[in-house]
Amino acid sequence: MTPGGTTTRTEYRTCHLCEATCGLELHLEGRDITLVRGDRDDVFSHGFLCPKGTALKQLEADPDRIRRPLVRRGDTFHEVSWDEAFEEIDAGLAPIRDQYGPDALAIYLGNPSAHNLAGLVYNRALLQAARTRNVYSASTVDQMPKQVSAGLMFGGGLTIPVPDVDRTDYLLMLGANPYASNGSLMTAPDLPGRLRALRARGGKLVVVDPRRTKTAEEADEHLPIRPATDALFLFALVHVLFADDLVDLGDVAAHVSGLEEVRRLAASFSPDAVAPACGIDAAVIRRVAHELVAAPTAAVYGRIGTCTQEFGTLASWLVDVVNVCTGNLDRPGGAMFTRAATSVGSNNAAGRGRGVTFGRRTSRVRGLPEFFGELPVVCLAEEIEAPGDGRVRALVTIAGNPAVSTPNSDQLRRALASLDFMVSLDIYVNETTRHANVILPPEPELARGHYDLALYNLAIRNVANYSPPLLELEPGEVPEWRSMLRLAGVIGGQGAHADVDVLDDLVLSGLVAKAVARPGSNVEGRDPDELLKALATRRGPERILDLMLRTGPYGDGFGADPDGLSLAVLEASPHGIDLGPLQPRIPEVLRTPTGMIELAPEACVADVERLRSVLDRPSARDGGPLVLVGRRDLRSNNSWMHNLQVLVKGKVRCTVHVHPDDAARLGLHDGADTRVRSSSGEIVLPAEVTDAVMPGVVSIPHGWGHDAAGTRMTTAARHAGANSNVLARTDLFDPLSGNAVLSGIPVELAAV
């Protein structure tokens, strides 16, 4: 009790503002949190924290959150009651769905909703009952290759190895940068210090990037490449394996198909073929190679490098070529498959499923293929814009800020100007919120629950920790999984009042008919009425996130294991549970309709061809382009962390890097204000001359660009950067899985 009379105590809640999942300890005074530090006794996290986590605080007390329903009138937003405000989503979205149909509203799902429990469990209640095809998200200008290369190999989206870093020999990292982005589709906290760990045993780190970055300093050995040419090195990897006979499958060898296709393609992309356009020397590659295979264990990772790049599925396809090759897929210290707690139980011996279908409807304007159910986003903006039948006319988005985070910026500012209307469930009136015509604010973080349903899938040992809400709520503030839900409601044409409760039911009542029903299920064949009777304690997430665990491969069955895992015992646990590490999992894990690992999907074999025809590509001390590739911070996460002070105060971040070499070619100096320009746009901010950059590559970093009119965050504002998003091109795209190209773009650089 502090000496005004208010309860201090001490709280322990996951981090989640990037993927690592640290534990927090929380102190906090009434409402008010007085220090955050990491949780020591976290199972997962040990202690570690990044300056992110430390943040929680300033974001929770930022004067500039909204923390009551927004209506714009005019170019000017007032606060209004959430009845009022759902009656203004109603008046807006009704006659448009009348009018023009479903697909007449397109839906934008931010990177946070990986991070958020309720968005995870409602988005698809929410997409349902839209039954638009304009279904968009962060995932094309992030990941979406390493989900096609996996869907294609394995038969699932989030069927993707990770390196067991805690035990592998030999880590060869390519496009990432884990001393910044804390690890990525590779959920690892302290991952730094894992690193440090590994070579510390006598293991080794190499790090592929055209940036001599904080991890590539602190690794054994650097390999500075030509950008967008990962797929060029990693064949010639693939090549070299063959070449010298060292191809071994290990204990996946039953289970592997198309190995000869793979042997026939990497014929051509030999190291000598390969070294002038990757800019790795021929012996280089061949003694990786070679370590690859010595090594007792080791493990091929790539990241956003490698997927925000015109050959990303390659690459993402190629990184699991080579773990398979070496023998190191499924084994431990390589590249395993999690076992995450809520993830579908099912007895799959055979590994057979129905594998991954793209294509299902397209794109208006371009004919674009959906990838596991959505369009790339580089369609968004002209399907907003060119006229005729089906155009877009209504947004929502959800935990989003496109206009900042996706291809020519610029463009899409300008068709969410001409939106007939516009919902935003965010914290911020933000360069993307401003267009909104209603906003409606989730309540506060320490008064929701957390759970990370994604990232776990990810996590590099089996982990489980949930974070109950740690705040009642206040008169005003609304659960956002009854604003997801009741927004459902609207959209799918039930009015502005929708009964909230009911739509949970209907939610709830689905997933468990789906568990009852399916094969080697721990509840199959149960009563649906027993297990519904039984959740009937808890609503909302919690009871679905309930459901999922006590159904999932360690749950409790709803009392067929009293020693299985429920939401109950992970309650009794604030630090967690951990599950073990990672265990050999095909081909239970497989879900390709031959139940086998396809090696040589024929999309990507039908690509190799457009890889081939780059050998030749100039670089630019051959007459080529500059190019540009982006880079993270750690006190940064894309366009949201940018309202605090505590993590932008400092050392100016968003520069762009230039070699001395080029800088001196080029007359710019280091500090001075610089012109980059793109056949999309052009942008100015200081110039960094620095030789942490390869010669003929450029680096700004992703997010920036606050300078928008008729937002109110204050912070940002004042450190507003550079949008580089303004100069990447919204036909410039990965053809395998519609991710934007936003690294390798060619650029020209002038003194301003």
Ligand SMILES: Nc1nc2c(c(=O)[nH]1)N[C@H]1C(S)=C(S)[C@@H](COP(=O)(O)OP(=O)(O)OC[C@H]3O[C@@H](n4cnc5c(=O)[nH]c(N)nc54)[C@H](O)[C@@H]3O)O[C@H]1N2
Second form
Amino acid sequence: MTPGGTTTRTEYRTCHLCEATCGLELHLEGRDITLVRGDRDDVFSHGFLCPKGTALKQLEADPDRIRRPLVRRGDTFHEVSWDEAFEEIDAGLAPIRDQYGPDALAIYLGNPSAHNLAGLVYNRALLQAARTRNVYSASTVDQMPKQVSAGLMFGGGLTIPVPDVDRTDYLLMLGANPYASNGSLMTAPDLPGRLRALRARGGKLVVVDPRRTKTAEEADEHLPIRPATDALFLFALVHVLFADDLVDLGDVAAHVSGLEEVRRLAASFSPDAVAPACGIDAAVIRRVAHELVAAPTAAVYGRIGTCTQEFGTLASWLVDVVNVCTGNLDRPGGAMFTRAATSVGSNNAAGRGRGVTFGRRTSRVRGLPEFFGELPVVCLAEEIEAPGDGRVRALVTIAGNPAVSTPNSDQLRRALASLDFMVSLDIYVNETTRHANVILPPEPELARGHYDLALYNLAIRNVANYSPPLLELEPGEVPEWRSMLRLAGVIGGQGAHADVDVLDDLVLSGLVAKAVARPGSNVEGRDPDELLKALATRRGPERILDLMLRTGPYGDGFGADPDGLSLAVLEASPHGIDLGPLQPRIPEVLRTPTGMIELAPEACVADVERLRSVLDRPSARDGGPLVLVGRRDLRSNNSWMHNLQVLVKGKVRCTVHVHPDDAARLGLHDGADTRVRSSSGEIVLPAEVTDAVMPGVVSIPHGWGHDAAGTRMTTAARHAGANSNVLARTDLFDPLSGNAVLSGIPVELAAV
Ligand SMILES: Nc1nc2c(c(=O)[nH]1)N[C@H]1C(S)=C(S)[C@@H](COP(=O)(O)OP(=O)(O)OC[C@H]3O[C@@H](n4cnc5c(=O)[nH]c(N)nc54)[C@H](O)[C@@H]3O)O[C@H]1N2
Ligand SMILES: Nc1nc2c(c(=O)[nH]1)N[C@H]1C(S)=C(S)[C@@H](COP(=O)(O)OP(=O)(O)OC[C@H]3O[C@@H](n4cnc5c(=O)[nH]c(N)nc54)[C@H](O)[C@@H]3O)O[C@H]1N2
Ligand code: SF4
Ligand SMILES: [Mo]
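Next up, can you give the form predicted in complex with this ligand of this protein, since the form predicted on its own came first?
Below: every chain and molecule of the assembly, starting with the one above.
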């Protein structure tokens, strides 16, 4: 008991704020969080947490958060009942669908959808109901190039190898700063600690980044690289491996096709040929290639800096080409495939599948192809603005802030303002949702269950951890999964009052039917009704999660393996279950039509010619333009955690980093307002003169610019900063994946 007489209870919960999945210990009094600390007994994070995890307390209590549905009338939002909100949505969307067809509605899924059980389970139902080609997400300002390269090489868009950080002897990291980001496409709580352990056991960490980041400072070696030249650098490594007869595919040799093609392609990218473009000495490139081979085990890992650039897919592909050619793919200490507790198909030893097909649909205006069911978000604004048949007239955003997070924000804001109707599922009235006609809030985070369905597929250990809801719903609070299904009902033409439970049953029975029909599944051939009966005590995302766990590779198979996993088993394990270190999975994990690792996919081969054009692109020193890259700060999370005083206090973080040489040349001064201009727009923000960026490169963090009228984020508005995506261009993208170029944008700087 506390002095006030209320009882404090201790609960455990996985943090959903980034990809690291840290275990939190929460102290609760009633509905209030009184303390957040790391859960020392968490099987994966062992007590680690970062400042954002602690800020969960402030996030849950933020007075600016939306707690009830809002409807906009003119410039003001009014609270309404849930029925009124959905009636408003139906009245807004139905005529548009009836008059202009399904493509007139676009859907944008934001990043927190990937950290949210409801989103992961029901987004698909919503998309199916919409039947629109206009599906967009944060994936095309993020990891789409890696999904494409993994799809082409291994047959599945999430068949992405992760570095076996805890066992590797050598980690070559490109375009990532886990000391700030806590890791991405590599779920590993306390990655900084794991990197320190790697070095402490005699291993080596080499960081390739145009900036001297905290990660680079903590590494054995930092190689500053000119933005967007990673593919050249990686090609040169491959070149050395062939030239010096170091290629050894190890255990996967029998499953690799295309090796000779790779040798041919790498021939013209010698270290001497690429060194001037990359800004890395040829001798250093040769040494790194030899070190990768000499190390007992090694892994190459590339993240956002290698994806959000002109050659995102080529760089992502070559990362894994190096892993294969050094014999490090699929072996302990190398780059390995996770076997998540909910992964589908991993009971199947066939190792062959349909592979991936892109471009089944194209965008209306520019004809850009679809990737994994979505169109590149660089198309969204023009699809709204360009007149003609098939124009997007309505938009649904789910946990996304494209007005800040995607290129050419000025254009997109104009486009959003011109929509006939817009619905947002969100917790704030922000730069995007202020344009919505209706905003639907989720229930409090603590009132929902959590399981990192997506991220455990990319974890550096096989782990499963479920967090139950810790609070009862209060009157007027509606779980986000119910809103999503009800919205699916509206979009699918069932009106404002579709029976959510019926829709939920439909989703479930579809999944059960698939599970019993899947060859090699642990419930193959079973009676679907028997499974449905066994699941009947639950509803919503938990019921579907239970199905996925029980039919997954460690599952109880509804009795087939009494010791297997189920949601009940996870409920009895509040600190999670460790399913062990990663195990080799080739060939079983492969889903290419040939059943082979495609080392030289046609699409990549065809794009190599374009890469050559960079070989003689002048740097800023030789008269070329300055180029802009991004950066992340530990206390920030894309665009949406700037409303929490604990995270934004202290020195201003939204500054443009400029190298002292460039500052002197351009007459820029530390702390002084500086104008940054690209061909799409301009922003003004303070300069920070620092040799942490290489000459010719400037850096601005994304996610800022909270000075738009009509938002309701009081603290963020006081720390507005400037939106770097005003400078990002919709005409710059990686053609193999449609991914936006956010790194390496030509810009001009001038003192204000
Ligand atoms: N220049 C530049 N731009 C970038 C990047 C970069 O490195 N440089 N990075 C890109 C990357 S990697 C990403 S992932 C994208 C992110 O792009 P987005 O996902 O579009 O943007 P976020 O800022 O993550 O916005 C998340 C939204 O979700 C809301 N939200 C938070 N929690 C919940 C919830 O539980 N339910 C609902 N319904 N809503 C919620 C927030 O209020 C916010 O509006 O930005 C990209 N943009
Ligand atoms: N604190 C915090 N954590 C986050 C987020 C956040 O906003 N804040 N966002 C989350 C999300 S959505 C994601 S996707 C992850 C991203 O996680 P990371 O990939 O680790 O992202 P960053 O910290 O932005 O690191 C990217 C690095 O790439 C460098 N870079 C830029 N261009 C190039 C290039 O051309 N080549 C090379 N080699 N490097 C380049 C940049 O200088 C930067 O240091 O972080 C997640 N975690
Ligand atoms: S590192 Fe990520 S998961 Fe861990 S506490 Fe911080 S925000 Fe949460
Ligand atoms: Mo991201």
